[in-house]
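Only one chain is shown below, in structure tokens, and it's the form predicted on its own.
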Amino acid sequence: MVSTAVPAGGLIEGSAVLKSHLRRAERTRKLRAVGLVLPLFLFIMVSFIIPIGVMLFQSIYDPDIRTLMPNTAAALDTWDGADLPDETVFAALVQDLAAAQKEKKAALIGRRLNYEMSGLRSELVKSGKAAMTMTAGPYKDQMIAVAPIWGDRATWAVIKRAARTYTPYYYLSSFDFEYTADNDVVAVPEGQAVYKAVFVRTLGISLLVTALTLVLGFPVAYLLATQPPRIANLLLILVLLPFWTSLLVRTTAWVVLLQTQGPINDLLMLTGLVDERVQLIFTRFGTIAAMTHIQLPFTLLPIYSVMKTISPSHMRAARSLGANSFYAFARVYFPQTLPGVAAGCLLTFILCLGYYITPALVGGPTDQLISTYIALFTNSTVNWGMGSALGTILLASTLVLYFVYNRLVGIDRMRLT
């Protein structure tokens, strides 16, 4: 036998070698895994996470008083708030007021000083054609004369509160919060109050409508879950029908549906359970029916899909052991049911809290959620603080939802299909 010796040099080129070619290889497919992935994260990024940082930002971000009134700002940063300001202040307010008259942004500067005092609006526009005209002081006598809200310490005080760069207003708002002229925070009379109601029945009709999809959802999973494949796959496209309409089509069905003249007031009126036709559209029944109906799958089919993994065996060995039919249920069969109840549960609680459509078109003022007030801010009054902050109130709520739901059942065993 004849003996090759390898020189040790020859080993450690090759072993060099080998690794430049493992190295290239395992970084060719890191590159080729982030190709796939950067469209997707792409997209994640502007239809997601950066509309979200824009909303966190503009809920706490107001530039518009600095921006538009620069010189009564800086004024007004030296301002104690004991008395009405002084002469430099008003003639910092009659130069600013002419230029945003001239640029025809002084209804602008009305628009956000009237959403913490109402009826500035007006003034402001009124104090800028009056501003233009002056050209020499005394220029608060001139002011007051004009209009008197220059003569209120309290509106100074909202001047002056609204020239922060990044003010806590709009979230104080959204809890029906308020500024005195002292610059104390108090609540909003009870009268006035609106945002605290809101966000109580957003809730309330979401748990609502969430107990009763789970209520309605589970005996038809179970019965899913439990029948022949050919049956239960024909009950299944039956449950996944409203899927192939789309929410706006099944919405306007209800309100169809739910009309004094409609179908369901004709079939109570026919089977002599009242005896005039009752008001069932724009009403908060009307509201979670329709609701109910439309996130019903969205309970459902998580359930159905762990009820799928489960082994009858498991049932039948229980009554084995001596349980009747009910126990073996409750304490065999539905407790490894909770991962899909809680996800359909939170899946359904979640989008019930965004819901726009339906009670707009279904319920009535009483029965409008929180993103209805959402749409009005961002879409009518163009008031974008304020629409953000009660975005973010929403997205954090929803945030808390997760948080419990996985310190009680755990993300990981969550279900979906």
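Note that the rigid core is defined as the largest set of C-alphas that superpose within 1.5 Å between two forms. Numbering follows the first chain given and starts at 1. The structure presented is a predicted model; accordingly, all values stated were derived computationally and were not measured. Compared with the form predicted together with the partner chain:
- Residue 379 shows a C-alpha shift below 2 Å between these two forms [criterion: core-superposed Cα displacement of 2 Å].
- After superposition on the rigid core, displacement of the C-alpha of residue 22 between these two forms amounts to 2 Å or more.
- With the core held fixed, residue 48 shows a CA shift below 2 Å between these two forms.
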Contents of the next structure:
Amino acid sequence: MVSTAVPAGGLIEGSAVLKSHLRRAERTRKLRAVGLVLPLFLFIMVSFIIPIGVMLFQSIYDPDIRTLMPNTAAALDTWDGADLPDETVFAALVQDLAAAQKEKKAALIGRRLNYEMSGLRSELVKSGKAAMTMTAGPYKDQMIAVAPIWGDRATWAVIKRAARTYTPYYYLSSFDFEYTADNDVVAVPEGQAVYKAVFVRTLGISLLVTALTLVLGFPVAYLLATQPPRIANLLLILVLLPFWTSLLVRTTAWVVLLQTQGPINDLLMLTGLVDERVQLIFTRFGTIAAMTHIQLPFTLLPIYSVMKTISPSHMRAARSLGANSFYAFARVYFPQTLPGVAAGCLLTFILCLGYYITPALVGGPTDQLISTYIALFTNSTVNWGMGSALGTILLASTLVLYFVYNRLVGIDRMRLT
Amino acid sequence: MANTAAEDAANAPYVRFTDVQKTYDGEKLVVRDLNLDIKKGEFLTMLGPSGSGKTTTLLMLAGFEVPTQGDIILGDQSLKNMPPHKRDIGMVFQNYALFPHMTVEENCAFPLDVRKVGKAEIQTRVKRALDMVQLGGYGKRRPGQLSGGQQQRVAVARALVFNPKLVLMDEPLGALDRQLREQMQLEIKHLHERLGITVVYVTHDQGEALTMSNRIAVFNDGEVQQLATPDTLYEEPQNSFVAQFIGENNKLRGTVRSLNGTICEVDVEGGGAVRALAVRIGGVGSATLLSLRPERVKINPPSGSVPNVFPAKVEELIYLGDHIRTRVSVCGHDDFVVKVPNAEGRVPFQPGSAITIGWKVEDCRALDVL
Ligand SMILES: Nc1ncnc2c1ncn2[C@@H]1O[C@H](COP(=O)(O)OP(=O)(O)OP(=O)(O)O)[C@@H](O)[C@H]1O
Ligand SMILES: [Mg+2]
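Any chance you could show the form predicted together with the partner chain after that form predicted on its own?
Whole complex next, starting from this chain.
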């Protein structure tokens, strides 16, 4: 019916035909857009998305005990956990330990169990050797004689939990929770809790550094954007200069500056502001000073580039309409810089969350950020589970923050013209 | 008969520039010795070539540039040391300068917000202002969603909504295409007539200036060359710059042979003597430039009807519909243009024809040499 109503040479507005024409016209544009982003998309897939997927998986995938102690794991499936397991479980244990010992894998079992109950590693090595020599049962008493841990119900609870292929253990640890012998989840005792404080510290320092870069960077960006080109270019080079040196060099420079015998302390002494040299390096102050310096251009440049696009005639118009300089700035200029402020702050904040080298070199030893721990687990102790869990939590909290922020500031809605 | 007080007030200057000078670099004067009176309710246009100091003059009036010398008075107040936001002057910029993060309504409400006008009154005044520029239905849009002409109207509405003492417009129509520009010219002109506001308008388009203004100040090189009504400016240019800047103009170089009151006789360089109005010349023997409007030249004038008659040769004919632009060579000048009205149908000559041309004494003005 629609087509018969179409007058010659034209289409009826609002008709389905018109919509389909629009869709067809848009389709080629969309195809071209897809073609343009495809190479980058593939690259990101391989180098970013897939590794992140693997990381997510690693944080819950825990097959070690199930594969290294298959018999024990199977035997424990029916154990109710109320008492010590019976002889069949001990027989399976001896069989598994002997096999593992032969393949030199007893230490691996020890390492995994040690995460949850410290001291188990050495006991397992000892038990492994003993299991090789055992020929006949009953094994229960023999094993308890070799290592008293086998007489402890808690040891068996750890093994039964660790025998699950998928485990929430790493996430629980990351939030400072642990299991009791009765499989209840409880908070880690006050003195041993680590990660919650680390997360709070990481967020706090990132927020503070972001705020500092904004406070320091905004006026400079304004100056850059409003000066005549000759002066502005010179200033811009000064701002960009740190960008041309590597992060490591800049951090090392801060090490030199902040030392107890370094120039900042020299100056403080010389001017008589302090009586004795103050500890600047290896403190929270050192971390924040160095990070603020390094992050400054990241906050400043997006703000600057947005300010550049704000026509000076806007301020003039506001003034001629009766606004004093302050009011004009607050109502007309500042709101237009918000997309830049939002972009710059977000960039700095997210980069801060992942800071590693700088806090490691100039920060206090007990004042490290989350990345230090992730690096520790992946590089030194090879505890992929913990490293992945912490990394995933960092990623998730960054995403959550991004969405909350987006809700509040509306990066999507504001165009970066 | 003595003038009444009301007449005095009407003739008293509303804006007065006294010996205003401006230099940006301390070397070149961008505005030199500007003396200019603007009457209340007047539409005054500053017209001049690029770089002649129009914008600078406007910015000094608005308070964004400080005169390096002299004083400007608005109403009965000196503007010296008065910051822009206290001057109560509405300004329309070439690039509109609408605030992109505010809707059209918010833009128009801005000057009222600043002045702490009540909510309800703001609403009615903004609505009235938008209706005035025929944008009643566009209040909720952002400037980015409007066409150039609509944006310009919003800018005009915003500059008028707070009833300013004075409205300044710096080439407000420069970015629009010709048709829209002509339409907006009339709209602004009618707004001015209806509201009785005082407008200072800057343009370098003479057609625009002639269309809209009560008076035009022709600027060149930081100086007002002539300040007059549009017709006076066209009919009686006081110097060669104005004569050439406004409308089309034939130039004949020559030397003054004799001077008799307001009439002089000039020997034209290529031969021939012309009788002309002595407007701006030195004494006998000085060089002068004769200025003559193309439409005031008569072709084959009946003998005795005009005092200046010369033989000429037709070089080129350009058909322009309402008239035929005819280039002839006369008195050794071959860039002499005559506009022949297209009233008699076909013109009786072709390129190469020998004709005579002539003009009246009062149509030919002897001016200074540029
Ligand atoms: N901020 C400034 N600093 C230095 N020189 C300036 C400045 N603004 C204008 N000038 C110079 O002053 C002269 C007059 O400029 P102005 O803008 O008043 O000209 P205008 O008549 O408005 O020209 P246009 O028609 O091109 O807008 C020009 O030579 C210009 O280069
Ligand atoms: Mg200008």
